[in-house]
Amino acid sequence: MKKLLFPTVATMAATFTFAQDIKLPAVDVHQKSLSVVEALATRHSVRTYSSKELSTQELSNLCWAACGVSRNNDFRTSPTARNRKEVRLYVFTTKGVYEYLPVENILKESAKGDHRKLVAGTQGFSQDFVLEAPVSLVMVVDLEKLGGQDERSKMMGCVDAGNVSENINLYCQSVGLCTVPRATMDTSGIRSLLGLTDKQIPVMNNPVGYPK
């Protein structure tokens, strides 16, 4: 019996660690889009969404889009200062929220369950059309990477995040996703839901979704 159960108890903790994160599908390169011109000449915030869900190709392409490996691994389809690659792309979703992680092409598991009202704002300011978009994605700007907290390193920081924020924009226009560029949300809230140090500085979001 004893035979038996380190291998059982192997496999239950390896599903369950697989339940946990999401492996995402090779980036499509090929998908059918506008080109960069007709996204600049179109792209529009929008704040009202259909509740359809995301595919996880549709993920895979979008976080791709905001801020994955381009070339050689050492590369980001965004820009960063020094390539220090200090932006970490958090993705909010109906069933958990998850950090992306470009090299693995994964979704890792940061918390279970819905918390995207942390990203629609505070209980004294909340924008809750958030909550109809299915997936926020939420840029924190990790300033350990740049090698400091002073004010040139958080500017620095904050570019980057737009950076991201303007790949997302111009990616969703262009195969019909929607979304909206926003600074609200509860920042807090968040740093204590992903548990993450004073050097970790949630700057910007965006609610991605259909057009309703």
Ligand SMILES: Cc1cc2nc3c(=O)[nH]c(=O)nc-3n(C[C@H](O)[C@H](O)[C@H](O)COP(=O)(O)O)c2cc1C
Given for the second form:
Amino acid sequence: MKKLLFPTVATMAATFTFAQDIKLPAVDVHQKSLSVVEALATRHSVRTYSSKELSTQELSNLCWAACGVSRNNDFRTSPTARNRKEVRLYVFTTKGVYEYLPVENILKESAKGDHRKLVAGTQGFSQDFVLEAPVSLVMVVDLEKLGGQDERSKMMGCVDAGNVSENINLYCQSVGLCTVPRATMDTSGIRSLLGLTDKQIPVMNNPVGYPK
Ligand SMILES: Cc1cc2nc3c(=O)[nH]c(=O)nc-3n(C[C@H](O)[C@H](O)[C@H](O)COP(=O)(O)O)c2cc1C
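Okay, that's the form predicted alone, but what's the structure of the form predicted together with the named molecule?
Once more the chain from above appears, this time first in line as the rest of the complex follows.
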């Protein structure tokens, strides 16, 4: 049974915060980082990580860079088609799986336990280096918000997930974290763990950690 701490009305719908959720500190926009041009020039995929955990502040900065609130609560750091904001970001950690809610700035618990194996891949093809990274960010496209399951909506959803992934790539490079954009994962396992509908599609993921 989840323990109710306090309700917050941050959007039209009430969002309840439970003890297992993680309230994130505000993003630090003054953190030391490379310029965008330096990050572009040096960005590269990394497939080995130190086991050092990310602090809550680092998680907050990372999620914000991916798709946090940029202005007026209505826009995000990554653009989306018609500003539909249909990319849901899930954070897989060693302790649980959380959905990042940008406006509330919380990680809302979706599942307990370490499910990073589902991000690594399937029994048929798994990239176990993913388990070295303390967190993996999984981008799920919610086609309902794009208006349909037609080819064009799916294409725009994939583009938008790619935008989020590239924000993560460049942010990690700029602050000394490492990552790799990936399409490999156990999509059906993730769907069933998170209770996703057939219109909510895991598209990309980024394991994130410190260099080894
Ligand atoms: C859409 C997409 C899917 C990818 N999927 C995987 C993957 O499943 N596993 C992996 O190790 N790398 C994956 N990559 C990373 C690419 O292999 C990598 O970006 C490419 O080799 C170029 O290397 P660089 O990122 O160091 O420039 C993917 C990249 C993209 C853009």
